[in-house]
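Given as structure tokens, the chain that follows is alone and in the form predicted on its own.
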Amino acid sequence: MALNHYDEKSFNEALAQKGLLLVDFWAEWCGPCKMLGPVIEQLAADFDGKVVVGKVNVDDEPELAQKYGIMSIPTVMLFKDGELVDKKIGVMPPQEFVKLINANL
């Protein structure tokens, strides 16, 4: 499965979904953003069916940005059944958020 790239409506509505939701909160001009964007895709693929995985440009949707708190990018954060369980801020190793994933399944 692809890689989503959420607008504030597909964003709820991936979030109304039952299961795993991992969003990287990121932006074009964001050098670390960039850094990160090939882990995500890694992760996209690796949890393909297990795992929603997308993104959303904080510059293109402010509004969502704002509504969690989003200070720093890449802020990278985990739902399960539309709740935040855990949140990301800034490149780490992709073994990091495997863990973060596996402990969620």
Contents of the next structure:
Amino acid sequence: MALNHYDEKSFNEALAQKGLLLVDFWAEWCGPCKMLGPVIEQLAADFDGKVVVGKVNVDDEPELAQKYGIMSIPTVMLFKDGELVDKKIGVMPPQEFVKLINANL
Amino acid sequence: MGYDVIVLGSGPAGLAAAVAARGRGKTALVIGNRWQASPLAKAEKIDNYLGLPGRTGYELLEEFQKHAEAMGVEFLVGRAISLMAWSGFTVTVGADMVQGNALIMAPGVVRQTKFPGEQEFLGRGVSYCATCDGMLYRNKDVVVAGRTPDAPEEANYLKSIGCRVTYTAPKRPEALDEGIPFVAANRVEIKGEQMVSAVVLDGQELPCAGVFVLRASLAPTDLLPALETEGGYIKVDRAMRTSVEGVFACGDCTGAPLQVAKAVGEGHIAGLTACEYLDRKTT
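Can you give me the structure for the form predicted together with the partner chain, which would complement the form predicted on its own we have just seen?
So here's everything in the complex, that chain up top.
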């Protein structure tokens, strides 16, 4: 499955599913977020069928950003069965996220 | 893809590294503050730089800069706010993003130590990037702890997008928007529980949701946590290699003596080693 772009409704639907959900909170005006973009795409491809990967644009979805206490972007959150299990703030290479995912698969 | 060599830092070490790389036919981009803002520019007299005794720091920097420009070094004025080592190196400077195949760190020494609470609340109310995170603080109280000549502009930007800004520094900067309240303070402490709730400025507590800490440069280990350090300086070998492949360091950031002559020498070596690294990678 390709990379998902969530609004509030589709995000809540994804959250209601069993399994792992990795979400990148980002915005157009954020340089580091652009830098992280290709990493998230890579993860979506590498973990296809194992982890649902998606993005939330905090400009379009300020309520979601507020709800999850996003204070700095990019922030990447990992949910398992709808529960937040970990989050990473800032830019990091794919292997950091791979570790995070593998620890929770 | 992008540049052969990206240099972080526009002082003598960074410029020497970039010039050495250009000498080997590599493309080089220097990211840093305006050279006029370098602490060296304020040095009244430098008497130990071989062959050019008695020059001011300003004069030396001006010559170095001209030399680098004449050699075709490119410049990007600004502060690197994040760095990723993945298929080369990607650096963000404000909203710009640049890529390179080798990275040379020459940021000088970060003269300020971190504020109490700064590390603890990074990403939970503490931010180093107004353009990145400003929008998340619209209609909220934020404090800008400005420690660079460009910091007032960033504070003005935060105000323009709707943050309620208070600015703190030892002295009110002229470029600060007149509508921004100013608190003169030397000591800054950041407090909170889960998130930032207040700053303490010379003992005076001020509630806020966010603190933007704006210094001349981020610590190299904030940009690249994998970098090994020793006694607060970046650990390098004689060829100026750091613990991270493809990353080299030179100048004050590698340790004493904090002198122009040493910075230029190390910069030259770092530039050459970076070129060797690139040549080995492509053959």
